[in-house]
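One chain comes next, on its own, written as structure tokens: the form predicted alone.
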Amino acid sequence: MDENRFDLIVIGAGPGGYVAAIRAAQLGLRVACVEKEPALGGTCLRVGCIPSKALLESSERLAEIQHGLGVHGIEVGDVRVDLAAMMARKDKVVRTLTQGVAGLFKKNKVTRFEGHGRFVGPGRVAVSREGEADVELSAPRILIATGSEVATLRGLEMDWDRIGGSTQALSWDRVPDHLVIVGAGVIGLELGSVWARLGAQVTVLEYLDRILPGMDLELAKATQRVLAKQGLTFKLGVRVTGARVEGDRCVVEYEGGEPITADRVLVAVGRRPSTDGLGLDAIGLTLDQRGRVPVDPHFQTSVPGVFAIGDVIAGPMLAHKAEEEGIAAVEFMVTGYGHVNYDAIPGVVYTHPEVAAVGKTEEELQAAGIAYRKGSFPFLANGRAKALNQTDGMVKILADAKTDRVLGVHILGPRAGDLIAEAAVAIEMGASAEDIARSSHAHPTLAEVVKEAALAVDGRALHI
């Protein structure tokens, strides 16, 4: 057998790729993985989903002891904050799961080649490592899976030390006096909420004049009430022009008001694909005008034998979606059936509380012309949030006019990124409100609010 001959190669080991090289292999193939980065695990484990968690739960509970502990009857004396040993943790959390995925790939016996993989021609890959001649690899099934990267604006001049992006942002070695983001998006409320915690100014530029774009805009509303409250100052509807270093400071300027000194700016625009040096012209594959890999419903590219996932194609920029189409390109291809619902992919903004969401929002609905259902239920009337202290936010419950079908459920409050799930079960079970509203939910728990808004959606709520 040629060493360097398999099945499938799939080309970055993110949670996509990773996760649908093992699926591959447990379904029989003879799998390679590229990835260039030493650790395995892609930009959510080394550097964003993981480590951004990490700095947020440290951060939490910060404040908790800050702020929230007095209602509780807990005293305590001077907090000290060693952000080194903080960082040490990150650290060490990334460190367990990225050796973690090796060991999986051990396990499931799936061949990894460290370094850089580019296309050479119909089938064949070839890996270049810094030092070393290049290892052609070939396969008759090769999967894109290269994940994506920051995105920045026009006229900022990035530095990538004070005006960086969330890589920077979570490593800084002390924490700033003033920090500039620019983006209210995911990344730039979630490491604005680290930084705030642990002492920092934080400003929030935002080009719409909302917050959380693409997130049912009540909740992204209610979201920025509760997030300025504790600290963040957002100015909404700017556009940001410029951005540079000058000496040891930032000087961040936008239209319609005066420039921003700061400390650190954090540049949270989104994220674009990550195909650079794929040479994809070598098997004559284009990408579309947003620099995306155009694939068919089953991940297929226009050259045959040529798949792809995760955020080199077109939807959300989601680990978990990626992970899911990294599973159904490869059962697609050894059993022809693959499928993803994308309905039923759900969105978590991990801020405090957090922000979950799951289907459609009223803004998609209404735009559809799809008559619907309203329910809400409020944490503030549910004795889990009430014992926890923790009673900001709701839960919404979108359902269809006629057959009561789950079309969307949005969660602001504390654990919605867990009892999200409940709700992504639902809508891809097809199931009712009414379904969720005759199910038993334990007392007392947060999920009970699930309940409430169910019921809320025949205006049959019990508790309010």
Ligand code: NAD
Contents of the next structure:
Amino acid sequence: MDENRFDLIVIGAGPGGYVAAIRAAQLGLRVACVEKEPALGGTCLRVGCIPSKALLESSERLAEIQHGLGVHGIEVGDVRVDLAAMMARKDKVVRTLTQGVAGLFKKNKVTRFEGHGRFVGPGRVAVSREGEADVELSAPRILIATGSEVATLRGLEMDWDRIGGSTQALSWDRVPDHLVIVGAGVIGLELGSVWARLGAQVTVLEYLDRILPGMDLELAKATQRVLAKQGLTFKLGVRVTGARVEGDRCVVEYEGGEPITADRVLVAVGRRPSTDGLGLDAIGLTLDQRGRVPVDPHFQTSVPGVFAIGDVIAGPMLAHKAEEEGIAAVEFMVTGYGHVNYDAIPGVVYTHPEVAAVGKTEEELQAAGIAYRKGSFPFLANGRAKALNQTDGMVKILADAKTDRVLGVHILGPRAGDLIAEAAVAIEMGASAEDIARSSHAHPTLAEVVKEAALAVDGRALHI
Ligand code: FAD
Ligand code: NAD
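Starting from the form predicted alone shown above, please give the structure in the form predicted together with the named molecule.
Below: every chain and molecule of the assembly, starting with the one above.
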């Protein structure tokens, strides 16, 4: 047997690629996974979801000690931050998880190749590592799971230090005095929260007249108010045109206002699909206008046997979306079936409180002319939220006016990211708002707010 011939080659070991590789191995395929970074797990584990959540957690502890304990009758003396220790903990969390993926590969007999993968012909991938001869792999099926990288803007002179992206902002060794963030999307708000809690003055410049594009507008506005109270300054409707380093300061220019100076700039204006050096010409695969790999509903590209999933294709750039696509793609390869329900993919912003959503927003339903009923319930009227002293926010449920089927659920509030799981299951199972309302929710829990919002769809919330 040719040891470099496989049933499936996966290029990229992010949450899309590594999960696809494991699922394919479970289904009996002989799988190779090519990853250029020494650590497995992709953007998500190395420089995305995991390190950002580790720092959000640490900085939230600090904020709670500084501002949230007095009300519980707990007095605290001087609090000191050891930023190096905080960063070391974050690195350890990342290391443990990336090593965990290596362990999963071993357990599932996925063969890992370290190096840059590129197509050299139909069914053929060369793996290059500096200073070594290329290794050529072949397989009848190849899955592109190369993910995404930070997008930049013309006019921003990135030095990837003082003017950098999220990767740099996850590892600064001192707290900036003034941090300017370009973009009030998910990264801007999450990392803005981290550094504001650690003591930076944070100014967020956003091109649109709202934060968190794509999220329900009512909740986005409420989120902005909460974050402004925490000290983040927002300038909306502002198009940033330039940024450069001048001595030990950065100067940021935008249309219609005076330049702002800061000691760090975080550019968080989105991410772009990662296809550089992938050799797509060798197989005649062309990208769409936004640089993404076009696929059909089964994740097949226009080239027979070549599939793509995750951030490199269209859709929200989310780790769990990449995972679902990876599983569906390999299940389709083996069984002929494989499907992702994009209406049931939740999104979470890990600010404090969290913002979470699944399904359609009010704006989307209105644009599509779908008649809906709406039920909202505030955390302020929930016993557990009161006990936690975390009463900002609400749950909003949107249900079809005729059938009562749940079409969208939007939450701003404590542990919204955990609460949204119930709503995602409801949408996946085609549940009605009444189904949620009639299900028993333990008391006292935050989940009772979801039940009350479902009752409110029918105008019969109990505790307000
Ligand atoms: P990636 O994770 O980008 O993995 C692709 C892999 O392919 C990389 O390891 C790369 O090195 C490798 N690769 C690329 N080209 C080649 C090649 N030619 N040869 C070999 N290897 C190659 N999403 C969430 O759902 N929740 C979050 O909380 C969240 N937080 C985030 C925070 C930050 C700061 C960032 C930047 C992103 C965050 N995301 C979050 C988004 C999430 O990280 C991505 O959606 C997810 O990682 C996409 O998975 P993927 O497998 O498609 O690609
Ligand atoms: P984003 O698309 O969420 O937000 C980018 C923001 O930058 C937008 O609001 C956009 O209007 C603004 N912008 C663009 N050009 C501008 C300009 N010239 N001046 C001012 N503002 C400008 O992108 P992001 O925050 O960089 O995140 C990238 C991806 O990573 C997202 O797709 C997101 O889904 C993913 N991510 C997810 C999570 C999570 O799930 N918790 C966390 C972090 C990142």
